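Taking the form predicted alone, here's one chain by itself in structure tokens.
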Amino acid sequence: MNKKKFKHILITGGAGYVGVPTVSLLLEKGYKVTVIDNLMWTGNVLLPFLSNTGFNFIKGDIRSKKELTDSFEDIDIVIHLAAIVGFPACRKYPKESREINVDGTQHVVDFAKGKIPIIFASTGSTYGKIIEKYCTETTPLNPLSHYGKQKAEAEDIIKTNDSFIIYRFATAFGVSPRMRLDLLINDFAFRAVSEKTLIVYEKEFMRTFIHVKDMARSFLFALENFDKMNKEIYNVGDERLNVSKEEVCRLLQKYVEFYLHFVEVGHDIDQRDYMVDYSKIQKVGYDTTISIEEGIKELIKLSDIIKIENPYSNV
């Protein structure tokens, strides 16, 4: 195994949708991983890691500096994932989302003290409504939702640390042990299979996506290439996954029979209707590996298996 610049990784929010695949991949690659998570949803997803001697778990909340203290012991770098994610959840929990997404990020930076690098999971929702059809990292931010505004503010906080990488992710999709069904492709697939009906607004709106396992891979990539990526912001996704909402629906129709109806009412609070340029991170050497079609196939299998009384209870 190649000698690593970073050996011990702290992952905030490591029991989440993106966190669990990231923990799994880093342990597989021989990293030591400490997770701090308040287990707002569930801790069962971490059970497979307990027998791994390189894994350590701290039940704690990034809103509490006291609870953060132990998690920063002997670590080399932070992957900061802990957040209330998405505009519906931030709208439902405005106080908690600000405390976690903004104040909690400040606490992480305070503990890093400029000496511990941070890789931060931000979002394309920070772009909000834009005039151009293509987003690059230099496109002015115009966030409209609580979520987009909080993440934009958190980015500014991260930039005060001496070493950082900021990732603006496309919308995630795909199967994860801590499953989320409030994400667009996941939601569409679950509804198409379980309800046999899908009603969609703004069908022509362009969206951009990334599989959750490719998100995990992007963090591994950042660890392995930190020096040449330091103090930069990257859009993370793939231009091949810039597609309209209607295109997602048509892909679903290849594998599932359901009633599809497009309507003129309803709108995305973030007003995301653009394509994203991913050439900056591609030039460094990162590329995605999983297509939307592959993700849809696995989501259909998941929808046939799981039984959830209220799959949107976390939104």
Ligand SMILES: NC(=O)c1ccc[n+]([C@@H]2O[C@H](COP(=O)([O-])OP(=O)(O)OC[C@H]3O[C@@H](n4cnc5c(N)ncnc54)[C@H](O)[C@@H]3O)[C@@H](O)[C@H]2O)c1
Second form
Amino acid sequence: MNKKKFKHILITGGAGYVGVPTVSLLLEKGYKVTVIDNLMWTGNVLLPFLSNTGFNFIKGDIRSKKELTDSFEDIDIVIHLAAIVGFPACRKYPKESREINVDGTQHVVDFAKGKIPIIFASTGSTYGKIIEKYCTETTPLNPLSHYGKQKAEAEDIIKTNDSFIIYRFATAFGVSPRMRLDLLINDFAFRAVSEKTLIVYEKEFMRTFIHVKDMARSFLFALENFDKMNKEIYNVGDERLNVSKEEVCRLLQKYVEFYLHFVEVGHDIDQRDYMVDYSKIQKVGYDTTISIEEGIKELIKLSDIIKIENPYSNV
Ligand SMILES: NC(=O)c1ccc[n+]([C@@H]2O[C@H](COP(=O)([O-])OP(=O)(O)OC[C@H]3O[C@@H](n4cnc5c(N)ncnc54)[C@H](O)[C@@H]3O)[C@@H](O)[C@H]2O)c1
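And the form predicted together with the ligand, for comparison with the form predicted alone?
Whole complex next, starting from this chain.
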């Protein structure tokens, strides 16, 4: 007997860093999954799913209402991931990022027409520069970057849908088929191994992290516990993974030999320097499973496998 409340999941941005492990997990759990993605990076990451009869792909752009139309056929719920992600990319492409992160989210809500629930991937970057150092879901948002502001606006749009869950994720780390090296731990690990040097600013700033596979697990958790979680915002991460940039470097030093230098120049645009409270989602029953050290070990192996220029630094 199939007890699933939702059977067919639409994932926007399913070919991305978070999307691919999410598609993989949901297919493995027997969900039917349709992905809509404009393949800004690569479609190769979806190849392992093509033999699965539960997988369907639509090459489309969420800015186009016409392309979204097809993706909404026979859908029970949407996991909305498609976005221009991170402050460097949104600063570089302010118009496009607004069209995708804000207007695109409005299109998804227009298609859901209140009837189809939406799980939305927001971010702790919406907190921005906060006064108290411990954030809960009720901490007033003060985003400073285009990215943080656009995601905060998108949250307001999502809240107009009849049923939704908003996840404010910690910064991801770990290996995914669509690899991102612009994320802090991934970036630090890759540079420590491949360049043997790491120059770090704001070393005492506290950041908060989550493994990308635990993000995928959080979506499965939301599908299985939707009624309990409906119409709520959750920080998604783990207090054990609230650590300073210096602590990340010290963990790396346990496994890699490299030259580490802390400097006083440079700063994070969103001035993210906070610890995040995750008790709300823990009370519903969600917990993470992968530590930073485990992530570092897999990232060290990755650095031997891929040889690419690191596009960003210190983000
Ligand atoms: N990775 C993190 O640390 C993190 C943390 C918090 C929140 N998030 C959120 O999770 C989501 C996924 O992030 P990610 O790390 O996988 O980024 P990503 O860039 O790897 O994935 C984004 C995906 O969206 C697709 N896309 C972009 N614009 C599109 C459009 N107009 N139409 C259709 N598809 C489009 C891209 O092709 C890509 O596959 C984003 O909404 C992001 O804000 C990520």
